[in-house]
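Shown here is one chain on its own, the form predicted alone, set out as structure tokens.
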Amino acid sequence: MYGSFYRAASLKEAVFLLAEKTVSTKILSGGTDLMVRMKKGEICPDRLLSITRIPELAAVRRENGKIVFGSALTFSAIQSSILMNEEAPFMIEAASQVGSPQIRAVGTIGGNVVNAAPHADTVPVLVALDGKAKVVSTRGEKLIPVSELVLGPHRTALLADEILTEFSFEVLQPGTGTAFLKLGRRSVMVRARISAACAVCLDDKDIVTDVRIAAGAVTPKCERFRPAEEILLGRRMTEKGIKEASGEVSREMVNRGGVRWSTEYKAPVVSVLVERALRIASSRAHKEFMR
């Protein structure tokens, strides 16, 4: 399956090893997806490079109005993060629905993004947050919006010598409610057939001051549905508005991906799922405002 295994003790060492051009290297960060692909023979690197013992890649912190967290943060660690619960509770909802407890104990958010599977649970949340990914190589570092990092099914903008080290997002406005919902073939340990991540901020007159809508597994790449957001933004949140915005998500899904064999099912269902997520996020925004 692979020639050798190495566990990097620091980010500097990992970057140096990954830059070696005579050895094909794959980053191991949890490995819950990577090992499956290696067993299938889809990937056969000369070396596996583990980054799970690099402390800064598994930390969460608040920094200059942003929440910053390492790419090697496990889903279990996200679930127990007080800071994440305060600032992006729908990320915890997404992390808690990834696979089984065993998978969540070792699987990482960085691996979830780099694997770039359409059903990745955390990607719609990161996109709704306008999350940015920090990428490091021997040439330096750069920030890439997550919506631009994931190019499509199992394709990212990462180069072979680059390491995804952390994510960041601007803290949401006070009083914002969030929600993540996903739909699969069964109720537990399920890959999302469709997922929805929404954030809504309301003022004291129920006027929408901020709204973000993202959906997973419905378009070639995960991006916010801004036309649907514009239907709600600056207006009073009503059932009629929620239904109009949800319907726009369905239409935009078809515009982006075209009509496929699954469109007959997904077009009405994504509308219903986004509608429910918007309703839950709005309800939570009300509660936040009343605090």
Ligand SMILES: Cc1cc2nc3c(=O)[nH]c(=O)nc-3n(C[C@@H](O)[C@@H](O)[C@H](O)COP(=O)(O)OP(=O)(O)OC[C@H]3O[C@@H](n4cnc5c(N)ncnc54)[C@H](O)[C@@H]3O)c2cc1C
The other form holds:
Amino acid sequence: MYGSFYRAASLKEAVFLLAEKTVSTKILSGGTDLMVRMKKGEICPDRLLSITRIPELAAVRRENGKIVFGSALTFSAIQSSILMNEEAPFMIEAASQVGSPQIRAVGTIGGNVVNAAPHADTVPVLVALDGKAKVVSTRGEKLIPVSELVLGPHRTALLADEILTEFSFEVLQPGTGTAFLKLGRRSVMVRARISAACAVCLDDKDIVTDVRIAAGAVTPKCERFRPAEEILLGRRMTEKGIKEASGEVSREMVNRGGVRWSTEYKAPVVSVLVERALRIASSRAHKEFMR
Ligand SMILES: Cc1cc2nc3c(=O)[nH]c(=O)nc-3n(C[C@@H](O)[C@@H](O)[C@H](O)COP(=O)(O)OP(=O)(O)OC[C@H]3O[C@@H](n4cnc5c(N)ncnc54)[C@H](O)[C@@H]3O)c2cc1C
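Okay, that one was the form predicted alone. Can I see the form predicted in complex with this ligand too?
Zooming out: every chain and molecule, the one shown earlier first.
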């Protein structure tokens, strides 16, 4: 299945081992995707490189108006992060709905993004946050927006010798409400057929001062739905506006991905899911405003 196993004690060591050209090395984090693929025989690297003992890859911190968090943070750790609860509660909603408690205990956000499954629950949230990924190799480090890192289903811009070390996002405006909703074939242990991640900031007159809309498993690449956001931005938040913006998401989904066998189902349903997420985020924005 694989030749050798190595557990890196530091980022420097991991980067050095990944740069070795004579052996094919695959990063192992929680293994919830990788081990499944290896068992199926889809990949068999010479060496597995575990990154779960590198302390900085599992930390969350506030830094110069940003929240920065390690790629090896498990879904369970995200669920219990006070900082994440304060600044991006929809990330906690997304993490809480991944798989089962066993999967959440070992599966990581970095693995979720690098595996780049269309149903990956944390990707729409990171995209709505305009999240950036820090990528490190022996050549240096770079910051890539998550919307550009994930190129499409199971494809990323990451090179074989690169490690995704952390994510960051600018703290949302005070008074922002967020919501993540996921729709699947069952109510638990379910991969998203469609998901929606929305953030809404309202002023004291209900005028939308910031809005972000992203959806999972509906377009080849996860990006914010800017034309739909523009329908709401700078205007009073109303039911009519929410419906117009959600309808625009549905139209844009078809424009981006074309008509597929699933379009008949997904086009109306993504509109309803975004509508609900916008409504929840708006009502939470009100509560945030009153705090
Ligand atoms: C039963 C089950 C249910 C699931 N349910 C859901 C669900 O509801 N929602 C959902 O979104 N996902 C779900 N998943 C998938 C989810 O568990 C994974 O996507 C997980 O997040 C991957 O993280 P990991 O740490 O296990 O990654 P691994 O499996 O260790 O790695 C995945 C890939 O990412 C690479 N990688 C990992 N970390 C890094 C890094 N820091 N830098 C560079 N490359 C890296 C690995 O080399 C590998 O190619 C489910 C999986 C299972 C088995």
